[in-house]
Structures are given as C-alpha cells and as structure tokens.
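Given as structure tokens, the chain that follows is alone and in the form predicted on its own.
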Amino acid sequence: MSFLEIKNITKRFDRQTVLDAVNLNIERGELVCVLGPSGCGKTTLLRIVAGLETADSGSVFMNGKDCTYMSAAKRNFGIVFQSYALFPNMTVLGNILFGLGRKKNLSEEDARLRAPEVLRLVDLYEHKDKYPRQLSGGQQQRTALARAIALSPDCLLLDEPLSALDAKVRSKLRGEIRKIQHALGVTTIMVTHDQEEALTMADRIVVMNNAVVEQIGTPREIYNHPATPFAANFIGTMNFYNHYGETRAIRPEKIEVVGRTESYDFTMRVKSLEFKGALTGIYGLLPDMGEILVDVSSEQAEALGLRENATIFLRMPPECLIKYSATEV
C-alpha cells in the first residue's frame, strides 16, 4: 500500500474538465514533481490533495485512510504557495511561531524550542529578527518552507515554489530544498512547469497535459523513453521527422556528425549555429523533412570548422530512435 493514493480524481469547472480520472500512488519519503503547462490541471490536483478543493469524483487515501472529504485543517500537510504568503508585520521568527501556534498539543515553550531548530535547518537563524521586506526572494522562500516543515507534516505540498525567483537563485534553492527534503524524509509533491526543476529534483515525474496524466516515471525514464510525443517534446528538446510514413523522434545530442566517407543516414545543410558553452547547437534542414537540431560538443564543432550553409553528414543510431504511430502524433 502506498503512502498517498490518488484514485480516479475528476474535477470540472463549469463545462471544462480540468482533471480527468487521474490516478497516482506516492511512496513515503518520495519527492514527486507534477509537471505540465499552464492550465493542464496540476495545481487543481495539488489543491484537492491539500483539501482546498473537492473533487467531483474519485478518492484520496493517506496511509490507507480515506481523507477525500477531510478538511484541510485536519490534514497534517505543510503547504508552500507561489506567493509565500508571509505576514509582513511579523519577523521571520514570528512567522514560524505563528505557524507553530496552530498545532494542537504543542506548548508555547516547545514552539520556541522548535522554531530556532527549523531556522537553522534552512540557514535562516541569523535572519530571525528581520521582516519579510528585509529579505531576498530566496530568503522569503526559505522562510515559507521553514514555516511549513516546522509543523512536522506528513506530506509537504509545494506549488510553483521557485517561479518568482531569478534563474541563479532558483538553481541554488533547488539543491537546498532537495537536501532538506532528504534530511527530513518528508513525502513531497511539487507542482512545476519547469522541466529543469523536475529533472533535477524529483524521484519521479508526473507529466500532465489537458487534464490527464501522460506518463509517470523517473526523470531518466521519461527523458530517455517518453511514452508520448507530448512527453517527448515537453521534457528536453526532441526532433521529430517522418521516415517512410513512420514518425520518428531523437534527442539532439544523440545524433552523430560523421565524415562523408563513413556510414551516414542523412545529409543536412547548416542553417545556423548556436554556441551554448560546452555544447553547440546546429540548426539545419533535412531534405523533404524540415528543420532539425543537432547538439555536439563545442570542441567538436570547432574541429569540424562548422559554418552556415555547410553540408554535414548525420547518423541516427537505431538504439536512440523512438517511434510513434501516426495516431499518437
């Protein structure tokens, strides 16, 4: 039996179906990312798990107990919203103590002992007397996280927690959140539209699109073996092309640039080059097949002397090709 079981959850707003018979089992201690574009239903799913929305049909079980209609207040869940929702008139410590004050059977003395422990865990103890307006975005995010985990929740729910931060801070906090989650062993569900967050943080990813689950798997499974064209295209970059009536897909870094005397599958005219640091992207056109992207090391690109309008020779390793039927594309 899984720690958290989501069974056939369906939700409609007016005539729009936002969740269509969604099923998901989450094991204790897992960090699961629900990934998908805006409007796919991922935040609604999180709110139903939290008890902030009620499903039209389906069930939510925790530790085998049906909590489908249990109020949010009675679920021992910690929630971090995109906006952080900190009290501006309270210090960092005050925000944590306020959260702890909502926990029954916790004395004021125990709360005052617990709060500094949590602030040290998120590396904010030295900022405990500051107000939210005096904190950076990353520090505000960690304050909200500290307030959520201070309650020792059975499950931690994160709704786009890093989306308001700049890229460098997001990258740093991804690692910090994962480290804290590991240290606590708390089961965590994180909603995101950012594929990089999902790939770097999740034990498993749930790919959603148009109210349904497209695929569930580890980051490596979904990247290397996407079950649907949507999953293939949403996580990472994927080339699609038709070959004798069959749709094939291949990652840009899996395509090999070879010499014209070697065995090759296609010739390609280089349309443009994009230097990306360690990698260089080669954009080009395959005859009768449209645009394609090839990623090679920048060292190889320099050695090949690549330039616009040059013709290069490509090999598509059969083991790297993914094939989809016409009805899937």
Contents of the next structure:
Amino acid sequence: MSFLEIKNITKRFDRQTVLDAVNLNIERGELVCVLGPSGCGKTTLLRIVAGLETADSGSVFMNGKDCTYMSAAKRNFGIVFQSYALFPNMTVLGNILFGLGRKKNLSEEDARLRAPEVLRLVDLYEHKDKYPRQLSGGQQQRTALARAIALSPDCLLLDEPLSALDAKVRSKLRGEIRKIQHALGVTTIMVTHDQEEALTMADRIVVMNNAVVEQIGTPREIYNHPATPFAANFIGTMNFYNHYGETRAIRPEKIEVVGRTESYDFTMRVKSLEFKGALTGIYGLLPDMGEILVDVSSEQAEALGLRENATIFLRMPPECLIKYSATEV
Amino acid sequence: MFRRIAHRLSRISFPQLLTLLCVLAVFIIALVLPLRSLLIKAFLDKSGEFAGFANYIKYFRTPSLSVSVWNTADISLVSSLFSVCFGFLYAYALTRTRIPIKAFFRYAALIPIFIPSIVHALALVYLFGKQGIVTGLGFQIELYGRLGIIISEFIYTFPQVFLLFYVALEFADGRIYEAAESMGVPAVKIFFRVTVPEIKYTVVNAFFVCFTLAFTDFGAPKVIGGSYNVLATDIYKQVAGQFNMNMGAVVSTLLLLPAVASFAVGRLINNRNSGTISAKSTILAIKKNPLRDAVFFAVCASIAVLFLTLIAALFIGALTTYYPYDLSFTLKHFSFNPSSGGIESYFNSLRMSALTAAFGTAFVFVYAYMLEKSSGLARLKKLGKLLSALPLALPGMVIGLSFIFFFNSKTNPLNFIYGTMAILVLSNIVHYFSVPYITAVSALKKLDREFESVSESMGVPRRKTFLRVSVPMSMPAILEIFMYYFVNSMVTVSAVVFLYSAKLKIASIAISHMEESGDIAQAAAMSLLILVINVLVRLLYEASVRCVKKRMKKKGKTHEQN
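Having seen the form predicted on its own, the form predicted together with its partner chain:
Complete assembly follows, chain above in first position.
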C-alpha cells in the first residue's frame, strides 16, 4: 500500500476535460515531479490532492484512508504556490506564525519554538523581521517553503515553486529544496514544466499531457526509455525518423559520427552548426527521413574539422534506438 | 451518487454560504423588492386596480405633465455638453500641459462635491438672483428657469466629468507619443489620432454620466427651477403635493430611461475597452508651450474662480446681518429656526452619514469579498454581480419612492423602520453602492488569489484571513469607500426627501426648507456647516491614506540587490 494513492481521478471544467482517469501511487518519503506542458492538468491534479479542488470522480487515499472528501484544512498538507502567496503585510516570522497558531496538536510554546527552527532550516533566521517585498525572489521562495513545512505536513505540495526565479537562483534552490526534503523525509509532489528541474530533483517523474499520464518512472527510465513520442520529445531532445514504415527515435548525443572507413548507417550533409559550449550541435537532412540533430563534444567537432555542406557518416547504435508504431506519432 | 452529494454539501463552507445569502438578502430586501413595488404601482390606478398603460397614456396626454420630459431632456443635454467640454479641457490642462498650481486646480474642481446640489442653486441665487451680487453690478440674467437649472447642473456634474477624464488622461504611454513625434506627425494630428482615440470611450461615458445626473437631479430645479418643470420636481409634486402615488411611480420610471440607455451603451463600450498601458509604458514628458499653457490656464482659472465665488457667496450670505442691505458681520444665522429642522438636523445628518459610512463600508467590502474570493457557489455569485450594478441605474428619487411603497406598506414586517434613521441609512447604502463596490472589487483583485488557498491548507479559518490579510491590504480602498459614503450622505437630497420624518430632519432637507420659507441666510449657514465637515472628512481621508501607504511602502521597500 502506497502512502498516497490517486485513483481514477477525472475532472472537467465546463466541457474541457482537465484530468482523464489519472492514477498515481506515491511512496512515503519520495519526491515525485509531475511534469508536463502548461494546460496539461498537472496543477489541477495538485489542487485536488491538496483538497482545494474537487474531482468529478475518482478518489484519493492517504495511508489507506479515503480522504477524497476531506477539506484542505484537515489533510495536513503543506503547499507552496507558484506566486508564493506570502502575506505582504506580515513579516517572514508573521507569515509562519499565521498558520501555526491553529495547529491543535501544537502548544503555543511549541509554536514559538517551531518558527525559528524552520527559519534556520531554510537559512532565513536573520531575515525573520523583514517583509516579503524586502526579500529577494529566492528568499521569498524559501519563506513560502518554511511556512509550508512549519506545520510538519504529511505531504508537501509544490506548484511550480521555482518558475518565477532567474536561472542561477533556480539551480541553486533545486539543490536546497532537495536537501531539505531529504532532511525532513517528507513526501513531496512537485508540479513543473521544466524538464531539467524534474530530471535533477525527482525520485520519480510523472509525465502528463492533455489530461492523461503518459509515463511514470525514474528520471533515467524516462530519459532512456520514453514510453511515448510525447515523453520522448518533451524531456530532452529527440530525433524522430521514418524507417520502412516504422518510427524510430534517438537522442542527439547517442548518434556517433564515424570515419568513412568505419561501418556507418547513414551519410548526412551538414546544414548548420551550433556551438553550445561543451557540445556542438550538427543539423542536417537525412535523405527521405527528415531533419536530424547530432550532438558531439566540441573537441570532436574541432578534430573532425566540421563545416557547413560537409558530408559526415553517422552510426546509430541499435541499443540506443527507440521504436514506436506509426500510429503513436 | 449519494456520497457525491454528501460530499458536495460537506465541501460548501456554511459560514461562507450564510454570509453570501445574508448580503444578497439585504440587497434583495433593500433594492429588488422596493423596485418591484414601484413598478407595480405605475401600472395600478388609484383604487389599486390593474390599469395597464392607462397611467402612461394619461401622462402623455396631459401637456402640463409631459412637457417635463422634454424640459428635462433639454436641460440635461445642454448642461452635459458644457460639462463634458469643460471637464475635458480642465482635466487635459492638469494632465497634459505645464500650467502652474495644478494641485490647487485639482481641489478646486472638486468643490461642488462637498455641498448638496440645492446649494449650488442657492449660491447662484446669491450671485445672480434679484438682489444678487453680480446682478447688483448691472449684469442681469434670467436665473429662475431653464438657464439657472443648466448652470446648476453644469456645476453639479462638472467634478464627475473632470474625474473621469483625469483618470483617463493621467496615464499616457510616452512611447506612443515619442514614436509619433519621431515620425514627424504634427501636434494637432497627434491629438486627434492618438489622444482622442485613447479617451473616446471616456467621452461617451462622461456624457451619459452627466446626462443621467442632470436628468434625475432634484435639488437644483427645486430651488431655481421656477415654473420650468422637470421630472424630478414633478415626482415630488405628485407624491408630496397631490398624493398621486401612481403618477409619481409613472414619472419615476421615466427617470430611469437615460440610466438604462447608458447602461446598455456602457456594456457595449466596456467590452471593447482594452487597457493600452503596460508595465513597459514610459511617462509622457510634456513639452514647453507657453501659448497652450496660457489658454488652458485661463480655462481652469475661470472655472475655479466660478466655484470659489459660489463658496464666497455662501460665506457672505451666512456671515452678514442682512444681505445686501446690512453687510455687518454676524453669526446669528447659525442659530437655526427649529421649524425648518434647526441645528438638530445637522447632527442628524452627521449621525446618518457616519452610520451610512460605517455600515455601508462593511457591507460593500464583505459583499465584494464574498463575490471575489469565496469558493464555489457560482450561481449565487452570478446573481450578486448582476445586482451590484443595479444601483448605478437608479436615481435617488426612484429609490426613495420605492422605499415608501415597499416599507410603508402595512403588510410589510419591516414597516417599523419607516420614519427611522435605519431607513435613511439603508437608502443611502443602496443608493451609493455601485461606486464603492467597484473600488472594493478592484482592490481585492490586486490581492493574490492563493492567499485563501494557503490559509485553507494551513487550517486558518477564512474569517481570520479576511481580517488579518484582506482588510489591512485593502485599507486605502476601505478608507476611500468610507469617505465616499460619508460625503455623499451629507449632501444627498433626492432619496431621503421622501423618507425623512418630521422628527428626524436632516441638514440637506433643512436647507431646502429654509430656502422655501425665505431664510436664505440660514440656508447658507447650514451649507457652510456641511461644507466644513465634508472638507474635514476629505482631509482626514487623505492624511490617513498617506499614512497607510507610507507604512505599506516601508514594508514594501524592495530588497537591495546584493
């Protein structure tokens, strides 16, 4: 029995189906990322788990107990919203104490001790008397996180927690959130549209598209063996090409550029080159198969003396090929 | 299935449902049901039998009655045209030119708001009446009648128009003007191709607001109308003079026409009105142009002088022994005749305005909060939104009259509030509901939608979030609503003229009685008292908003990039 079981959840807004028979089991202590493009239903799923939204059908079990009909207040979930929703008229400390006073199983004494404890955990203790707008984006984010974990929630729900931050802060906070989550051992569901975030942070990833779950698996499984073309295309970059009526897919970095004397599968004329730092991307057209991208290390690119219009020889290692039936694409 | 229904019920928060039902019930009792009684009354004959359109046919076949329709349309049209023209010029001067003492002009434009519309007319009498100051200088105009009403309505509607244009012109996207100039477009063309399109909806809107205000105004025609009949005074004559309630109701429905028309036009316009100002807009830099500034300064100065002269006339009238014969200083006019309400009426007005402001602000804010932030209950909220716009279409006279028909009915269990302070306060809350409602909604819309969700997930009751977050965050709007209710309740005549009782007179009505019985000086003195308290409340409002905003700013000082 999983810690959190989401069974057959379906939700419609007006006539649009936002969630279509979604099933998902979450184990105690793991961090699950729900990954998908905007409008795929991932935030609605999170809100249903949180009890802020009602499913049209299906149920949510926590510890084997049906909590589909439980109000958000009774579920004991901590939530961090995309906008953080920090109360602007309260200090960092005030924001955290706002919810603490209500915890039935927490005495006033404990509440007063709890706040500094979580503030130290997110490294904000020295900023406790500041107001939200006096904080940087990352500090605001951590305040929202502190507020959510102050109540010792059974489950932490993060809705696009890093999307409002700039790239540097984002990658730093990824590690921090992961560290805190590990330290507390709290089961966490995080919704994101950022594949890099999902790959680096998640124990397991749930790929969603158009109201349905496309695939559930560890980051490695999802990256190496995407179950559907959507999953393949959404996470990382994927080349698709047609091979005798069969759709084949391969990651750009798995394609090998080999010498003319070695065994190769295709020849390709280089259309353009893209220097990306450590890697160099080679764009070209395979005859009758469409455009393709090959990533090689920039050193190799230099060694090969690549330039536009040159002809190169490609090998597609069979173990790296993924095959889809044509109907899936 | 059963489980799902039970669940639905369990998900509805009963405190929320109850609050929403309560505010809607108040609205229905204080607005919808009275209006229904009024409409019914218009289609009944004196004995209470159904009369169909007989009352209307009779009305339009009686020339002495139906002439008022044209009279009212006439004065409304002319005064609106003037108001829109000068309101625009005045606002343009303050926002797009470099004239000096803008702050002074801004306050001067608002002077008429602080005194009842009766007093605009009263002040005109002091200036242009038979023994008026200006008349004494040899400049005579036909004040009583059409011209007097038009001038009064111009004064009455000017601040509203000015504010509408001011808001519309205040923020301009400097980039557009810079782009136009860099392309070498002449200034006149920029004005007609950039500025005018920006404000064309405001022009239409301002015209309708003006027209409706002038069309339904009771105060000015009452004092200065003479034999020139308009609809609002007709209603009063039918109801208070001839006790012809049905005909009063008929005329009342006619009073609704421009509001209904503007409502329809307003809906059309609002749907198309899209904001063009984005976060990236730059502030428009106004170029030097002495000729332009001189012309606009002249326009502003003449209007400001007109308003200040009106106030000066009130001072002279109130503080001299026997104008224009004995101009020695006296305070005797402040000891009011008890017969026309006395100083009691002033205290009653203060009490009424304070109660209206307190209860009105609470009601409006809770109403707006429930419609904006409560979860679920979509159908009730839709009804609530529909009702919220209704008072905008209802002139005070109509509200007052419908209150009589509804609350004075012997069968109404709420009959006991008739003739008390409660009915006055209730009528004011409903009468002036729409503007505060919009203020409250726009303040609440600025707050993060997830505040409620966060609180819910933390197990904090909605009530606490409302009091600790929504209310303090909306304080500037709440203060504005309070001030709006107070000032308007101090000056209102139209709704309460049917509802006050002999034991409970209020200041604006007392002014009208003093004027009727020839105690013009006392009327002027009472007007001054109203002016003083309203200006005080306004100043208090501005000081406290400044204080609140300063405190918010202190909290909001953005962190220093490190």
